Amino acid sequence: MKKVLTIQDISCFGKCSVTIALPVISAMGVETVILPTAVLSTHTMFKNFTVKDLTDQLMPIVNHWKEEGITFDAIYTGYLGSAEEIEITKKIFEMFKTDDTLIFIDPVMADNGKMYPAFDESYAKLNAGLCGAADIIVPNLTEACFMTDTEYKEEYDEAYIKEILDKLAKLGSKIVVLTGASLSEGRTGVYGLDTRTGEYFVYQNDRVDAAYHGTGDLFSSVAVGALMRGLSMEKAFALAADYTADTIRVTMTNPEKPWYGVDFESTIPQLVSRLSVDLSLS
């Protein structure tokens, strides 16, 4: 069995960063091994949350690992909230990182044309600088934008998508991912580009007209699941994209109306049939 491990916070209401990846990437029958930053009451957008920093825990946690031998197929970074936790994720990546570890980051920190509150562009290049240690990168077009110096449009052509891919390659990672990249009307997606071979790839499907916290975080530990289950790169953006919107939809009909996240765990069956399908296909 695979071993991933995940850093990023815990927000124990909410339905985002950690618990979201913890119960996605091991329902995907992938062994999860979390790397908590900090713990928060809810998410951000509930007022008054508490947050309990566990920076200083971060080295002493990861050595112990290194001292028991304990070795990982893939580290996907998500949320990481202060440049130091940046630098202290770099070192983890020398420890753990061999020719056989996938390197995923999903640079959390932007979104809309702006920037989260705690962040600024001096976080943005830091990002970026840790950007250039991973094997596969998944700006939305907002954080490729500030990475990259290059201005956020909200309407724009297939050509602006490929400047910015070609920015986001010479940060140094393997693979460039853009997601929330829409090339018509009503339909959105991943546009991707492999810097070894040149070669880009795209998966368009239908928009869904609803936003909720937490779909990115939902996406990337899809991706991350799939990849380590053998899918092609292609396949597993596909396979991402698909659930989210799926479930995107699920919780659309909810007479509850969950505003904080998506019903992932009703659509998590789903999820492992197709995975299922999409593996013999293989």
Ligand code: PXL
Given for the second form:
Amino acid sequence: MKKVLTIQDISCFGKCSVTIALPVISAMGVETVILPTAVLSTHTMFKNFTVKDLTDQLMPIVNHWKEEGITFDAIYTGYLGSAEEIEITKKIFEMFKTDDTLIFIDPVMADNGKMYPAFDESYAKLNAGLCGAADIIVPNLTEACFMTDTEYKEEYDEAYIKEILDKLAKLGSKIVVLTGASLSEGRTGVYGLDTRTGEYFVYQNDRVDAAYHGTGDLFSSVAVGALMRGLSMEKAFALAADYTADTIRVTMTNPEKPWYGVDFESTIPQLVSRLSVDLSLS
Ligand code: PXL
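Could I see the form predicted in complex with the ligand next, after the form predicted on its own?
Expanding to the full complex; the earlier chain stays at the top.
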């Protein structure tokens, strides 16, 4: 069984980061090891959330793993709390990366044109530096704009997306995948570039007219799980995009109208069966 290390926070309530990555990647048949960067009472879209920073725990934990001879097939990073944690994450890559380790970075820090409360633009530059160590990065449009000093636009054309991808490529990652890239009215999805071959790839599905927290984490977790199970990049990202959109659709029918997170618990069985179908066809 493949083994993924995911480095991101635990938001105890709110369904994001570790509380999505752990159940979703595990359900996909991949062992999921967690390195929590902080413990928060909720994610940062709630008011008055508490935070216990765990920066001082990261190196002691990974040093213990190293002594135990523990290895990983992939390292997937999401929400990191501080500049110092970005530096430590780079060290962890150096400690655990082999020729076969996939480094997958979701530079979680912003959405809808704005940084999340805990971050500023200098943090975006540090995240851009971290992205240079990745095999695959999956910023959303806002994060990509902050990392490449590009004006964020709500309305744009394909040339704008390609310009951002070309700038992201200069950060140094092998594959760059822009999420939330919309090429036509009512459609959205991913637009990727393999910087080694110069080839672009696109996957679009119907835009669901609702926004929930944690959907980026859901998308990334599914992509990591699918890649670990051996799906091609195109298939892994198509599965992640479709599953995320389906889960948003299901969440919209919940009479309790949760605003803080999606009902991925209801859709995990569909994810697992679509993964089996995709694997049997590949
Ligand atoms: O889903 C991204 C995310 C992860 N972790 C924390 C967050 C957010 C988004 O708001 O606040 C703590």
